[in-house]
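Encoded as structure tokens, the following chain is the form predicted alone, with no partner shown.
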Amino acid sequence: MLLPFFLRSLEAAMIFTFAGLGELVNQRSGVLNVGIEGMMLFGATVGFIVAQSSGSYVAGFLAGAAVGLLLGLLHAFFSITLRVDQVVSGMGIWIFGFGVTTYLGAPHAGPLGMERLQTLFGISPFVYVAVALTLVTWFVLQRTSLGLALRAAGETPAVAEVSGINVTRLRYLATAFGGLMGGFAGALYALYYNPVWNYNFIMGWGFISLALVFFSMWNPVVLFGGAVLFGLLWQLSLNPELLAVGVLSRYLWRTTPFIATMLILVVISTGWFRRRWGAARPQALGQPYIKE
């Protein structure tokens, strides 16, 4: 019983990662996206019904992190070259997703009607890309040069600028790649994880997600494992009774992930974390930059 809801949490736990390692990408480069729900909505959205309607799994997963990738590119266009508030491009992106994904998705509403993926030696094989993508995304940021210029862009890029590295370019490309990431984990979510669509489905995994990043310290490593914790809270407030028959309301349990979310949002905004930790925040996190 133990190793089946050990298997479901790491199902949970690749969504979670694929989504936050965008995120951490975007903001290493100096962006922000509190977005990054609506557009695995969309990815969600998207892959689902083009799936459905081709019978095809490849073309979902690449609609749904093609429609990501184009959300990301519009967050980019707002925040970086319109220097429009990251903030409140990013909630307007949410809220856009939530809308129109309900009237895309309403006639498509139920299960995906397809033969579910197999699994490599009983596991998902979207978990070892997860685990792979984590271990590259740390070795590009901390041995590289691209990685270098990535995080000089987000930690002073006018000092970035001088060196000769343009910064415009570079956070383009990483608020693409965010989005591309959200998009794929959105539609990893509808194709795999949870096959039904439905209204407002995700139900709130791209904020747990965005948290994920702080938590981490903008560590890839770190936030694998905070992505591990989180689907095991997940599949635990599903299925209370493996640990605690009887202890509390099933609705409470439901609860657990996104009371751990807000405290680690409060933890992190302290004075005391800020000081003991702050220096791992990108200084320029969330600034526009005007090239001088």
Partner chain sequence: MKVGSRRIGFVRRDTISGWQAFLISTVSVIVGLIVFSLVFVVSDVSPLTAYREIFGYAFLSPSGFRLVLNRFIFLALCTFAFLIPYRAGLWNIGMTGQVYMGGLAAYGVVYLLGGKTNPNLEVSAWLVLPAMIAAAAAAGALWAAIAGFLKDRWDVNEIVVTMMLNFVGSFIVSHMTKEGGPFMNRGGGSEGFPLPTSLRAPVFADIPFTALFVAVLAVALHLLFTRSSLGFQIRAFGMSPRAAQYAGIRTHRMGLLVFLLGGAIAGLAAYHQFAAVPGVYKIPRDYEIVGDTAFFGIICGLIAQGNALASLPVALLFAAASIGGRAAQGKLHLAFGLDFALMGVLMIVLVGFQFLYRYRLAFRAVGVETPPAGAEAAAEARGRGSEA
Second form
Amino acid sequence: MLLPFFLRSLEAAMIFTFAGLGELVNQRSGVLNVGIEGMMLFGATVGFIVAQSSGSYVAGFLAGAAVGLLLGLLHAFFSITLRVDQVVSGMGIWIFGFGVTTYLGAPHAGPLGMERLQTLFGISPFVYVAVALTLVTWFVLQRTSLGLALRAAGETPAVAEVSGINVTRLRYLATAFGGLMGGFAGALYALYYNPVWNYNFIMGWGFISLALVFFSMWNPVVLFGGAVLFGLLWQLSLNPELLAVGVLSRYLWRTTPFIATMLILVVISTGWFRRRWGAARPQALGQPYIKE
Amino acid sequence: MDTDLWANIQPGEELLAARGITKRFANGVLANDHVDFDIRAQEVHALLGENGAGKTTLMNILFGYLQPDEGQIYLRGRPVRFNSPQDALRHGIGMVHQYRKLVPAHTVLENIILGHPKARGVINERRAAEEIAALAESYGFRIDLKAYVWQLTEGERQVVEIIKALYRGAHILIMDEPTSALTPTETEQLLQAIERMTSSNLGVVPFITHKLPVVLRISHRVSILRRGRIVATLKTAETNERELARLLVGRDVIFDVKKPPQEPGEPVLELQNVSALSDKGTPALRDVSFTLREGQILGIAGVLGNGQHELAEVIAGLRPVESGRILFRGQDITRAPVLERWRMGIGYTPAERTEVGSIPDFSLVENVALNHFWDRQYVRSGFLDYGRLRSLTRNILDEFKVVAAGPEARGKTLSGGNLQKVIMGRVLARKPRLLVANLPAQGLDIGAIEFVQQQLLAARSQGTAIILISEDLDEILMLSDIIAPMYEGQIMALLKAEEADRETVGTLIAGGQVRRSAG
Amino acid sequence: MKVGSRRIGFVRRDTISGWQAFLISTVSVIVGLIVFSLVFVVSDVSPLTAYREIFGYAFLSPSGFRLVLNRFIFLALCTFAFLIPYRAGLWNIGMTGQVYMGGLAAYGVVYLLGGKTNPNLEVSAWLVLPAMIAAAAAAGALWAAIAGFLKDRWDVNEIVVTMMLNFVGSFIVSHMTKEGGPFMNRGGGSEGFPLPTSLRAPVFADIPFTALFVAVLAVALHLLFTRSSLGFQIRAFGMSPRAAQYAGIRTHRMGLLVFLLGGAIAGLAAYHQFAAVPGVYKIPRDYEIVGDTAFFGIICGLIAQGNALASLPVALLFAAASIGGRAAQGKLHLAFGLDFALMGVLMIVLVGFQFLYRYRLAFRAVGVETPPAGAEAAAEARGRGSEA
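Compare with the form predicted alone: the form predicted together with its partner chain:
What follows is the whole complex; the chain from before opens it.
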């Protein structure tokens, strides 16, 4: 009873992790992407349709990741090249994703109808990939010249530029990565975790991932911890009988991950956290870089 | 990098030569007009020029930010063209910026290796640290590579920039206002470091606005840039301060702002043991106490970052007081909200003119309204009287000789000096009893500086008590009735203007001890 | 980009006139509609036919136009709910949740009076309708105030919070109206109980009196932001919180203020949608689709650049697209969500156009550069200019 619950929670966590790592790298380069929900919706819906019509999971995942990548590039083009306010661009991508996928997916509403993907020791192999990617991301950010340059671009882009770093290229790269990860996370959601297309079925996971990145204070390892926490919470909200039987309606239980998201944002904003980790915020986050 | 380029340098050899550099901007401004300039090995060749003389343009051309319309740059006789700062860097030109180009959240080591062609892929921190330490050692620099840049003093940050340039293989070091943010002690250390650097075949080009003693002390040659042209290149040993000043300005001119004697009136502001924290939560103000009277100017002298900013914000109500009391005309305002202070007659002109003092996307009328939107004169039953605000704005534009398209122009279309005039005019229109002027003349050109200073004296003669925060000792000495040197959040002494001299104040702002004069 | 001896570049605009803003917004909508034609082309429908269907139904058929006007009232109110915080630099994307809470509160009043069990309830509409409206506005305001309070107190990201509140609100509606929830229709079906006939909002020519909310609020908001001291303070805060704080504006209450105002208007939208639109008069089973329609408010507010009056024609256009789109869906055998797709495409086109509010195309001779930014460069330019 408990073991499947934990395994399932880990599978939810891997989706938060992929989406969150993309957003984390994105933000470390100085570009905020509040439209990750839209990228996930796109990745999920396109991945779902492609897999269903081609009968190939691989095609579905590739399509989901590819559409995410394109949206990432679009966000980069808007916010880096055109210098549109990053929040406006992100909001645009979210509404774009929400609107268009509602229309695209509607004829495909219902279950995927494919044999379920194989598991490895009871969980999706992608869980292990998520763990590995977390460590790799940490290593790249902290121990390589690429990571150093990326962090510098997010802190003080003008300084990075005079040090010989092409901030624009780096931010494009990071934003494309963010989109790729968001699209892939969406595809994973739709092709494995919850393979039933439904109206707006990403259910705010993109926004929760965004909150997890703030919570992580831009540290991939902490992000993974937060993802596991939310995986557990999400599963618990679907199975309240594990904790309490018959108390409150199942609908009220489902509000808990969303309330927890808000609580976590409050907690990390209180003085105690601000003093300790406040300096971690990329100083140029949200600001377009304009070459002198 | 082109390694051959810098092999076998002979002392005194010409390293870089700029010939006939001309740069014209789209608006027709001729910023550099056939500039000739060269730098030799083991030499410090200072470039002296006022704001607006074309200094920044020349510097940007030498460092690859801008490309000249005409003229040619030669490195050891070979013609070169820099397409970008990186390009200049690859050719051995290093730049030490006035406003440090460092990442505060990163360590010294990370800053030095950032973007270095050798640091590709996985970073070998130990090897890099060893190399950098050896390099720093050879020039006599001491620096903790593991420290975060935000923890460093301004002087230490400059050292980091110098080491970064040298580690990149710079043979020519361009330094923008090298002594501007340094304490006298740090300045002394820098001058020694420059001497050591020049003894090893480097060329150093400091760009300096008007610190003539520094020029005389460190340079071997000096070129004076005026209105885009090099008006003279002299051997430093054969010139003097007066000649340089004349060449710099083009006429015999000295600041001529006269402070008339005046009897101070009633106490206006009293601080009693006020302490406050910085944005980072560290102590920024420690036990600050003083009394300021009507018609007095209190000059807060010091190197930026020693609590002046926090002092201004505490008085304006923008920063909470940790302990102590603030009295305004006898009334305790320690916890009074900002608006109440404005109503009581406390005016503040912030140093951050575009971030705090004005709203770039607002029209000038709206920017003026920032200090009047609550005043019954300008509000009727909740609605702003834009007619009156517009005529007030027009008056300010006329009286302060602001160059602007009109009251509806956006704040961002104004130059720094004109914006400062609008802010000053708007605050002075309130006829404040107390004015806190935070770096009022910083970054302005000479005309605007004089104007702002005269406005401060005019307000003083009408009985306004003024707190003047400035990094410029001459300005402080010229305008203040009482001088308060600040160091690490403390007021080191309260000196009467008659008793203060450059040396005493200079020692006190560097944390030095002097015989205590006035209490 | 080079063309002959000229270079096409972008130059930052210092100011933009109302006329220019209007032009850019109009062009962005037209381009959006053109881009959206692709959807029809892919579905093998002629775009012209499709748009004729959509806007023909919306504006030319009397039944369609009535629906459009009702939808317009809802969207205009949601737009106002968005744009008050927007003028303060804050994003309210929680109109959906605020609408849910407003709807529940309005029906809560009816529930307390026994309206659930007695569809022929005899009460004075003069007393109960104002109570329903007030309850809806208060509930929307309080729900939104959570985001405002958290923003003020701890600087919590209001985008995430309002979005989370949408989901929480949605589940609360499910809890109340489904699976035996207190507001569930007695006749079964997962929807709210119907409004007693006596409590239906007054209707004039098929248009509920809630149209007055739109008219009054549009003028009020316009005056607020162009004339009033409060509106000036909100705008100052939106452009520069630090400058606002310096000027003595009560910045530590600003989030609460604008979210209370915005949420209250979203509550009014809820009252209109669930208790005033002829033919609805209940919280329907597919309340989520209705709730998410509130997102149109974001795009209307953005196209109108935060201007309440300018947002009215935009809201009307989207109301027409929304109602006409639903109708065309069936007729042209297109999938569900055509209107949402249009919203998405217009939104992304609009984002691209944002650029033009701040930059304009310019032609310059090759090789001429503008002086670099910075005080000294400006000083340099002036110094040399006066000499010449």
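Remember, it's a predicted structure, so these values are computed and weren't measured experimentally. Numbering follows the first chain given and starts at 1. Between two forms, the rigid core is the largest collection of C-alphas that superpose within 1.5 Å.
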Inset, instruction - Superpose the two forms on their rigid core, then report whether the C-alpha of Ile268 is displaced by 2 angstroms or more between these two forms. - result: yes
